[in-house]
Structure formats: structure tokens, C-alpha cells
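Only one chain is included here, represented as C-alpha cells and corresponding to the form predicted alone.
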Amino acid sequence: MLKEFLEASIRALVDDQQAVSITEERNGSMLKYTIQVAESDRGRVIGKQGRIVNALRTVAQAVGSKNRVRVQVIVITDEGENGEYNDED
């Protein structure tokens, strides 16, 4: 359910919807969502001063806390590690 929410939200923000890919990893009580977007759409997903990605993280963490799961949301670009944006709380 959370993955579908993130995917719909991200696809609404970006120009290149085909480049959007979200992977979900579960490790015990930790859920990690890695969102991959095109380099040109990275700024749209992150937003000014990280506001958009932080809002997505807040919603994800609220859903996770309700289900007693810790949630981490990471945004990367097609470039992989070089274009990674990982600003965790």
C-alpha cells in the first residue's frame, strides 16, 4: 500500500514517468524504499530545501509507526551512487 502511494506521488511529480522505479526491502522491522528517477527529475522529487521528499518521508514514517515498522525513503538518480540523495533524519 505504501509503495503504491509513493509511486503514484512520484509519478505525478516527474516528467519522465518511465524512469521511475521503486524497490522495497524489508529487514526485520525496517522497511527501505529506494526511489530511482531520471537525473532531470531529481530536483522535482527533492523539492526546494528537500521539502517534497521530507513530506513523503513524513507520511511514510507515519504509516510505518502505525504498523510498528521503521521506514526509510531514499531517492537516487539514474547515475546511481554518484547522484544519490540520502538525507536521513
The other form holds:
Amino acid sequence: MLKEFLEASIRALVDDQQAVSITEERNGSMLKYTIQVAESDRGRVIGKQGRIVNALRTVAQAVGSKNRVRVQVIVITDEGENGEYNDED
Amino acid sequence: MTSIEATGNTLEEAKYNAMQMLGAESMAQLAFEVLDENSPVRVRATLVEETGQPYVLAPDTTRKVADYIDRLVKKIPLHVQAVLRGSHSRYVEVELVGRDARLLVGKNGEVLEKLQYLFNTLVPKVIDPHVRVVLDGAGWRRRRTERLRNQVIAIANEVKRRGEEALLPPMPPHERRIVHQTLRDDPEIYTYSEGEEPNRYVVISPRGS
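So that was the form predicted alone. Now I'd like the form predicted in complex with its partner chain, please.
Everything in the complex follows now, all chains and molecules, and the chain you saw is the first one.
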């Protein structure tokens, strides 16, 4: 599953394994993955100029295009409102 | 063994260009042979390990890299698997094959380039920090490389005929590397790169001009 691909990729990147959680929400033809990581790992998951999260998003959308589903991937951190990083397209 | 020829206005600059072309992180990874001391300075650079030996990955590393990528792509709900295609110096060539492989190539290789970037972040962390992955999908990169080589050879012939330099369009580092490698054994031509990323481009120049 796509969630497992995202999870394996994220876990290889972060220091704080405990803080990683990924949720999948389906809403009609929309599929949304929310990746939560420790605030200290946020940069590792997003990457320089967003290149890591963009790569994950592109793979997710390639899968979505086959199944005619719109896929969204967002990254949030454990620091509540302030630490929330929402960089959806 | 990966070895290229580079030029620059000064020895320093030629060495720096060589480092960029080989994708090395430091001068310590390169061995230099000065071919021409007069400006433009020409050097031959070879990628070596700190020990002075050409860079070689441990024998089981290439297999580990391919297996890791295969396990990862099999988690994607598509009909895709990863196969080992070969390796040279620190580069491991892996190709995505299967019915859905073209979905992971995308328009103009857009998806493939991003996936290659992702694997080049993951693999050095998980398997070996020295490894660089060259990712192909459904033969896309192989065909593109072939086309690029043919175009470059045609342009080089034109350069020889006219005796004038030719400036190629901006290309990413791995494509510039293909251009330099394609022409490195041509005695009538030398190549170098100019400009800043992402607009860095290769110049094909007649020798002795």
C-alpha cells in the first residue's frame, strides 16, 4: 500500500522513530495522507526546497492517476498549531 | 574507473570543474593529471578513494541497493519491480520494470527524476553513504542517453567542420556528464561546463582554438 511506501521512506529519513505516524483519510475521490513527525525531523522529511516531500507526493499522485483518485500528502509536526507545517499544493 | 577531462582558465578552476563533472564532494576524491598548463588549462581527473585507488563499491553493495529499492517500490500499489542493471565506480544502475513502470517515469521523466532524488537520499542513509543511484524506468533513461549521445556527436562534427564552439542547452549534472564522457576520447574536441546551476551548460570546443 501507498501508506507503507510513505512510512518506509519517512522512517529511513527521521531520527525520532517514535514520533512518526501516518494517517490515511478517504473522502470520495480524494485520498489524504497526513505524515506526522517530530519538529526536529521536519526539515529531513520536507527536504531542500521541498524536494523530498515533493517526490513522495509525485509518487502518490502517479498511483492516484491510475485509480482516478486525487491524492494529497501533507506533513505536520508534534508542536501543535505553531509547529504545523502544511505545504499542500 | 571514472575519468574525465576538464578545462578552466586556471588550474584551480579546471580542478573545480572536474570535481563538479564527476559529482565528487571534495578534491581528495580525485586524482589529477595536468594535460596542458597553458590557459585554458586542461586536466584529466579520475575518481579515487582516499586510499588513492579508483572508487569501488563492496561487491554485495550493488545487490543490497537493488534489493532495498525493489522492496520499497513493491510497497507502491502498482505493478512495478526494481532490477539491477549494472554499476560503475560509485554508481549503481537500477531499472524499474513492469506493467506500470511508465507511471513512475511520467511525462519527460518527471516522476523518475524525483524518485531518483528520493532514492539518492534514502540509499546513502540506509545502505552505504558512497552510493549514487542511477534510476531508469521502462528504458526511458537508456533511450534518452542514446539520443543525447547521438545529438552530441552530430554537434561535435559540426564544431570540427566550422572550427567554432557550440553551446549546449542547460542540462542537469548527470546529462552534462554523459556529454563529457561521449566526447572525451575525441582528439579534435574538448568540453567544459559554464554557468551556474540550474542553468549550467556544456560547451563543445575545437582543440587548439
